[in-house]
Structures are given as C-alpha cells and as structure tokens.
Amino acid sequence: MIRFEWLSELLARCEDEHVLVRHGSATQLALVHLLDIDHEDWGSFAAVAHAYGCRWSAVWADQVDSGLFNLNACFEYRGDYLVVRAGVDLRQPVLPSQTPWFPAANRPERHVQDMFGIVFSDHPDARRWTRHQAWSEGHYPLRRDFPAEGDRGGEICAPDADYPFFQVQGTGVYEIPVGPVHAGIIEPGHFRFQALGETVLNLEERLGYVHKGIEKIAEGRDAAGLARLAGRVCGDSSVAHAWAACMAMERAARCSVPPRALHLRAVLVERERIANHLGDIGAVCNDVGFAFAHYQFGRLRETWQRVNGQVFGHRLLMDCVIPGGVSRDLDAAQLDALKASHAELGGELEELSPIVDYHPSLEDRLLGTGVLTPETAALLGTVGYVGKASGRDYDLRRDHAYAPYHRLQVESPVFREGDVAARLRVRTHEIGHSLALIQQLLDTLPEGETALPWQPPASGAEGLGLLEGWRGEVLCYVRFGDAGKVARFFPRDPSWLIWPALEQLIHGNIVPDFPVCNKSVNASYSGHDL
C-alpha cells in the first residue's frame, strides 16, 4: 500500500518556502507522484525536501519537442516516490543545482549537463563528466539534432588526458594513476589516488571511457527492442534492468501482468542476486589471499549459472524478461531441478558461511577496513549491501513493495559497522534470505499465461519502473512516441549512487587496500556508461 499523507505535508511546505507549485498539474505516474514546478524553484524543491528528510534517487532530462526539455528528479521518502518535473527552454537552459543539498545529483546533473547542454548555474563542479574528448563544443548527443553515429566522421577520439583531477599538497605526499585500462577482464575506469607513505589522503573516479550510446540508441525501438537492450546495460544485472524498463512500460501501457509471470521474474531476479553475492563474496576473500573461498564460491557461481542455461537458456538470463511477461515457461522437470540445485546450495552453505564469517585470517584484514559510517551513507544516498551495511535499512521488496513480493515476507539484513566485512555479511544474509523467497515462489507458483500479447501505449504515454536489484534500486524511465515507438529511455543503475561511497571509505585505509575496499563495494562500470 503506496503512502501519500506525506506528499500533502511536503506541498505545504513548499508553500511555506515559495516553492511555486501548480497543484492542479499534479497526477499519478502509476505508484509513483508527478509534480511540475517552476524551473526556478528547482534548487529550493531540493532544499524543501532535503529539510524533510527525503533521499535523492536520480536526475534525467527528456527533449519533447524541438524547444522544450523536461527535467525530471526523483525523490524517495519511506517508500514513496516523488517525480519532480521542470521545464527547461531550450534557448536559455539554465536552471539552479540540487547538488548543494544532495551529494548524489552531483555527476548524475553534470551528466545531464553534458549530454543535453542543460547547465545548472550554481553547480559545485563544472567539470564535464561524460562528455571526456568525443564530441565537439556546443554539440549535445542526447538532442534530437545529433545523430547516433556522431559528428567526428569515423575520427579516432583524442585521449582524455587533461582531467583536472584534485590535487592534494604536501611534504612527501605523491599520486598513483590506476587505469583506465585494467590487468583484469573488467571494463575501464581511472583511479586517482593521492598518499602518504602507504594511507590513502584522497582518491577520485573518473568513468564513462565506453559511452555505449544506450539513451541515444534506444530511440525509435519498439517495446521488445527496448527490453532486449536494456537487459545489456550491465550484464550482470540483465533480469533486474530488463525487468524495470518491462515495468515502466507496462505501466505506460496501462498492462497487467499475469501472476505466473510475475512470480518467475521475481524467481530469475532472486537468482541473478544470488549468483553475483557467490561470485563477489569469494573475489572478496581471493584479494585478500584466502584462495579457498575463492575457488569454493567460484564453483558454487558456475554451478548455479549452469543451471539457469539449463533451465532458462541463458547463464546471465539474458531475453527473459520481456513486455507483458516472461519468454519460458517452467515444467515440472524444470521445477524440479530448480529445487534440487536450491537445495544443493543451502547445504554447501552451511559448511562454507560459518568459514567466512568467522575466519580469523579474514577477520584480520576485513574487519574496521573501509569504513562508510551510516553518517557518510545517509548523505550520500547509498543504496543496496553498501547502504545495508551502513545502516540504510531500505529494501524496495518490502518499503515499496510491487507485485508478487507484496505477498511475500521480505527479510533484508542490515548492520552499522560498514567495513568490508559488513558489506559480505550482507552478501551471505541475502544470499539464504533469497533462497528462502525463490522457496516461496515456486511453491505458490499460480497457474495461468506467461504473457500477454503486448498492445502499444498512445504517443506521450509514459511510466517509471522501480525495484531492487542485486546492487540495489534500479530505476527506468519511458516514454513513448508514435507508433508504440521509444521516444525516451533512461536507465539509472544502483552504481550511480554507489561509486562516490568508495571515494569516502577509502579515507585513512592503506593502499594494499583498495583492491579489496573496491571489489566490496563493487560497483558497475557498465552500468554507469550509458
């Protein structure tokens, strides 16, 4: 049951702040509010809800026509969710920050900055953050001008090597670059870091080396084109990504999705959760030499993926999720075998948790390393394990429960310690939390259709997709133009607002460190590279 007692009190006090709210504007974006403000007030609505103790969850921009660009940000307060909309001229894009009041708008409006051109006249930061050396001044890849190829004609992109990074001075301070290309298979991302002997004083990101063009190339899809990309936003998170662009827009569509379906989306989500925990949690103990958590919950990964091809037809569960349902269907041999392979690994759980947990050579290196205080997490936003593990008791299964775990009992961990080793407790809880939910499923399994034949929503329809994926809330925002064509897609992955909390936890750690600071954190390069 969505709550919005709240939103009436949070009005008045816009009001109170000469906010400039047009009530009559104000209608229901499926479980979620849409309010439009003045462009004006954009930066005092921060403020307004930052004094009421909202949580800051994304910023997007959406170009309607060819003089008009809708700012939207989304704000959440016990489990519910505000969608605050701006219109922004297109001949004088200026409007204030939200940053000053909410850390987290701070890349996510300069990545707006740079793809739209939208400039935000009190902004901190003006550094560009996406833009890196691809695209000529004055020239916007998210406008509807510039086209999906780009403008440099097949010329090979200059290498962004004139950042500005912050600069730490000092008697025997010195700085170590890491990346952006890795020893590793992982994708690039630069790593600033300044020290004193072997403490970590500073450390900065730099992102988006990629730029896949997702928003851009997504315009002009149909509904099943779009659920197929953005399964491939990050790969780790296919079911997750898939599963809230399907539920914007369904919600745009005005679809209902049948009961069967929704259990098996929740059934693949809760894997997919389950597969990354095993993989992460033995990354963990491997960067601190303890190879046989490693090699075991390597194993106990490949295992558990094994079966999801078996069954699914995909390892990654990739094209699972589609508009209007699931594309497989399970039968009582595929059911069985599901429950075989949970059950094979609850047991080897039994005999391998106790080890992580309570290994004193793990112990040794895990415990009070990479501290994020609950202090640290709440200004940041953090969302997911990192937040849990820092006291942000948020989970959207059950404070913004959606169909079917509104009829499911939700247990989500939560410690306050916020070290590396609170961050794999958290790992280990979700991991038998999640086995114990997919119980629940497929013993309720209802019968019935697996999907429903998709009919395209009218041109400006639109809708917003919230749940909790493996690394936390995943947002997707749609819209749709003629034709049941995509005029707008933005997907917001939990990273966003989980990379800055490794630049603060790092503070005072040694450098040997980061390696194991930065694989708890985990946080997705892909899923930040739109």
Given for the second form:
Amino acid sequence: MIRFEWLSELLARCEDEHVLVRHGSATQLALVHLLDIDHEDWGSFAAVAHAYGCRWSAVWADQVDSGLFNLNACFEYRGDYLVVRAGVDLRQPVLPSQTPWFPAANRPERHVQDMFGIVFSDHPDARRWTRHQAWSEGHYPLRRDFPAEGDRGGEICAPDADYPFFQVQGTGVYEIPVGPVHAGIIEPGHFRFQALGETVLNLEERLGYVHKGIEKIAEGRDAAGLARLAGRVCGDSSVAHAWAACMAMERAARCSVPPRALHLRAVLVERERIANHLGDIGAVCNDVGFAFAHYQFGRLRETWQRVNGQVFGHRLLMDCVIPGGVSRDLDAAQLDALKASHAELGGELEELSPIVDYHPSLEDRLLGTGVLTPETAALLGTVGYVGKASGRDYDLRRDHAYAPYHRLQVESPVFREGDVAARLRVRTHEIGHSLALIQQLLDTLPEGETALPWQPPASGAEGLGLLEGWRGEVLCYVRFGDAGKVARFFPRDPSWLIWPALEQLIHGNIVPDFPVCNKSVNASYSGHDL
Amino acid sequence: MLRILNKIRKIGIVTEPVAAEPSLEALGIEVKRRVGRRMRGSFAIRAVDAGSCNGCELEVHALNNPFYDVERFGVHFVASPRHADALLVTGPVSRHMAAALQRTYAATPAPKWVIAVGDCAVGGGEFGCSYASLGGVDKVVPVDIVIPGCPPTPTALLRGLLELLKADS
Ligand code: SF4
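Structure of the form predicted in complex with the partner chain, please, following the form predicted alone?
Below, the chain from earlier opens the complete complex, with every other chain and molecule after it.
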C-alpha cells in the first residue's frame, strides 16, 4: 500500500471548498503530514475531512510565543495521519469548532478552552470541562504567564457544586448522582443518571476529578524525566504512554532506536495488554456474579504480574521504556522464563476461554447488554476494543504499521454486536493474538544494543508518537525548548474517544447493569483528566 | 459445569504460601492476630483514590486476588466510609478531589485511621504540588501511616497494614 496516496485528492477538495492550505510538510512531524491552514478555516477543514471520510483523533494547543498559539488537530485516514495546524492570536483567540462535524472533538475542544482560553465560536456545548474550582474562570493553566504552582497555596477549594448538568423532566423521572467517590476500589468521577423505573433514560459523565496538571508539570523536564511522567499518565497503560512519549521525543531528535529495544518494547506493551485484559475479563464476570471466572482470571493476572516483576523488575512494567531504548536487557534465563509464562498462559486459556465464551448464565447477562451500535461507534470515532466490538476494524499495529510491527503478522478481531459480550470476546481474542505476537517477537529477537545514548535535539524540534495501547490509539505530542528541556507534552489517551461511547451504550439498560457496562468499557479517568 | 468443576479441582488452592512470597503467610497470620485482638476480628477499609494514576489501585485490588486473599486475615474493603475503620488513600490529592476526600474523612466514624498508599500519597510523588495537585494526603487529612512505593506491592501493603495494627498497642 502506498502511504498518503489519497492526500492530493483531499487537498483538491480543500481547494474546491476554499480552504487555503498555506504550507504542507512530510518531514517536520515525520511519519505524519503537517498542513498549515488559517484559523478561520478550522471548521471548514473539518467539514472537508468529514466528507472525505477521515476519523478525528485529537486536538491540542501550544503557546509558541508570548502572543501566539499553535492549534493542532489530528485526523486519520486508512492508517495515515494528518495534522492540521493554525496560528491563533492570543489577543483574539476565537475560531470555529470542529465538533459540529466530529462529536469526538466535543470534550477535547473544551479541554483546550479551559487550559488555554481558546474559544470555539460555534461549539454546541460551551460548558467548562476539565476545570472545576482549582483555578478561576478567566485563568488558563497552560498559558505561559500562569505559574505552575498556581495562586491558591495550600487552600482546599470548594467542591464543584454548580456545574450545569443536563436535565430530563417528566412524570416518574428521577435522578441518581454517583461519585466522585465510588463504592469499589476504582478511580473517581461523577455519573448523573436520569431513570424511569429501572431504565436509564440518560447518563451524563462529569470527569476531571483527578486532573493533576500533567501537561504543565511536564514543562522543563528532560527526556528521561518526561518518560517517567508519561509512564504515570495512566498507571494501567504505563508502557503504552512511556513508549508513545519516547517515540515522539525520538522522532523529534531524529534518533533511531536499536531493533532489539523495539522488539522488547513491543513485548512489554503486549504483556501490558494481556495483564489488563485478564484483570478486566475477571472483573466483568464478577460484576454479574460469576465468581469462578473472577478468581481464575485474577489468578492468571497475578501470576503474569509476578513474572513481570521477576523479569522486568516491576509488576506494572513502569520505567522499562526510556528515551533511546529500554532500561534493561534480558539474558537467556529471563527469556526462558518469559517463554514459559507465555506457554503456561496459552494452556490455561485453552481451558478457560471456552468456559467464559459459552457459559449460559454469563450469556444471559452479557448478550444484548450495553449495545453500542456500529453506526454510533462510527459517529463517535470509537477506537480500541470498544470500537472493535462495534464493527470498527482498526488497529494501528496493523494499519499504521510502525516498527517493529511492520514486520509482523498482526491479527485484530472485529465483531458487530457491540454488546458487553462482544467487548469481552474482543479481549479474549486479543490475548491469543498478543501471545502469538510475543512469540514472533522473541523468536526473531535481534542481537545488539538495547538503548542508545540520548542526544537532546535543538530548540523547536517536535515529534508525534502514535501507537496501539491495550485500550486503543495512544497519541503523544512533544516539542522541545532550550537545552533539551520539554516545552510541550500532550498525551492523548484513547479514553477520550471511548468515554462518550459509555453515555450512549447505557441508554435503555437497567441501572443495576451500569457497573458491568462500565467495566466492559473501562475507560481511564487519570489518562483522561491529565 | 463439568468443565468448571474440573478446572477448580485441577487448580486447587493457590492462596499463599507459595515459593515466591515465603513471608506472606506469617505476615498474614500476624495481621489476623492483631485484627482479632484490636478490631474484634474485622478490619474494614474504605479505599479512596484522591488523584492516583490508577497504578496503586491495581495493586490494592491484587490484595483481594486468590493469592493474597486478605479477607482471610479479617481485612476487608467496604463500600461506604460509614462502615470503615480506616481510609486507604492513594494518589497526590488533586485539588478537584480535596473536598471529596475531606467529606469522606468526615463521614468515617471515629476512631479512624488514614493510610496513605504510594509515593504520591506520601509526598506528591511524580506529580508533586502544583496548581492542580496539593501533594501528599497529609495536606488534607491527618495521616496515621504511610506505605511508600510506586506502586507498593501487595506484600508491602500487607506489611504496612500490620505496622499500623501494631502501632501504639
Ligand atoms: S505512587 Fe506511583 S503508582 Fe501510585 S498513584 Fe503515584 S504514580 Fe501512580
């Protein structure tokens, strides 16, 4: 397949619609095409991209000097990525929204609005999103003049009591507020249900509770420090985020990574995928009272994590991916331990997967529960296992083939039912595929270095990392400032693209099925709130 | 059904002791003894994520897997702070969670303990203090014991609990 062969056609359409593309570059953000457009054309470009069939992926801003923002939006088409960029004047930071064309842009644009004070004039929902009460209206944490420590000292700010939730009214309709503190051992967020009897009429998510200022505190870090922070954007996706950040930094620095390190990174990220799938399969089964599977899969996850600890030095594989490579090499004994662990899991799943796949009482609870139709999934631009269970046949490892996957045979499951059962089935299939991938990776493990010394790039160098984490597409943008220090870090967890699906798939389900629906989606709070 | 029974029979009981964690059983029995004496057999913990990356939660979860199975030592996680003897708090306290943490603390009946779990909860960790993060849990509620680590392993968590139960007894 020839990359970007469609681009000239898209550019011709831009011309037809009078969207002026000032400049295009295939090298500045290498592997991704960068197009400069005028900020007035921000919405019209989205219209063209939408009509052409592009998927919307991300938006982020960056203050490049005292009076100017660069606003970036990323689109995907047939596994190729395009970034459009417009300069936005700080004194007049207003431009059209892309949300009317791509609902996925809704919350991300509101995040940009809260963090930079950029206004999307025709955005259908002007409410704040990330900001609660930690900083005042009219202040914007990612602007240069906003101090990282804020201006509130140790003060404990008021709870966010006056957020204007949507209201559903009618005879017999009642409201259930849930969270931020939930009943289980899980992350905090707020859910507002409107229900009639047992049936959910509407669900509204309110997130942002674990906003930790990650984008701001990344500024001024060196490459190693950024990799450490990226590995903690979302603790269950530590490898994926650290790798995406390193990929962005390595592309910015035009630094190549030794083949052995690339293979080990892929082994790490596949092990992370398997660990999370194992845990979640058990948890979904637990939510419908199937204790057997909960314990069995909990056992497999624990065994898996112990091997992580023994071989890689960390049960969640944190800090294994570093700029330029990986932090440790594996000797023959460790490789054997890994292979043994893969063989063991393969054997276990041969027995356990059929039980989970064909257990009548599980089917009774999971089939037809929490349906996300393929149409809604396409409209929302859903990615990862949530998308794959609803007909979205997309996986970067196969469709955007980056090293080392470009040399591997990558399989990716897809179903159309869109219910909890389908999402579970994607997980069980993915575990099998990941085991096969790991085997290929270890069988063809190149000899040689596992890391090259890091050479900081010149000021202004920028890079975009893109990969398939266990939840789906992870994107990461990094721009360097002076002395090899990070000037902008933007990690886009796939959770941004799957949280909105939960609001839709819960419609018409009963309130008691919310936990299992939520678990089957399992979007990250921390990865989203930043 | 047969398949399930077969699997159960084949796997047997994996609950520790196994070779990997020789000290766990002894540790657990000690915890159980203390829980028996000080807490009349039941130690109820309410977990609160005040801003964590979710790494700490995963390891707290692991305490309930069949290997550690802390319930056998009398330690259990409860759904409401009103039923809790202790709060287990993870994460740096994000400013957006500070009020919720305070309220959860207020809803927990005295006497109560607060266990700060993970480097973030101990002193802000990788996230430190910022416009969005207040840093360690002690900035918001009094802390009785800290369990450092990023994240602490299940064994470290169990050790921390034991230390708490031993303190001033
Ligand atoms: S201590 Fe580590 S694992 Fe725990 S919340 Fe902080 S960064 Fe995450």
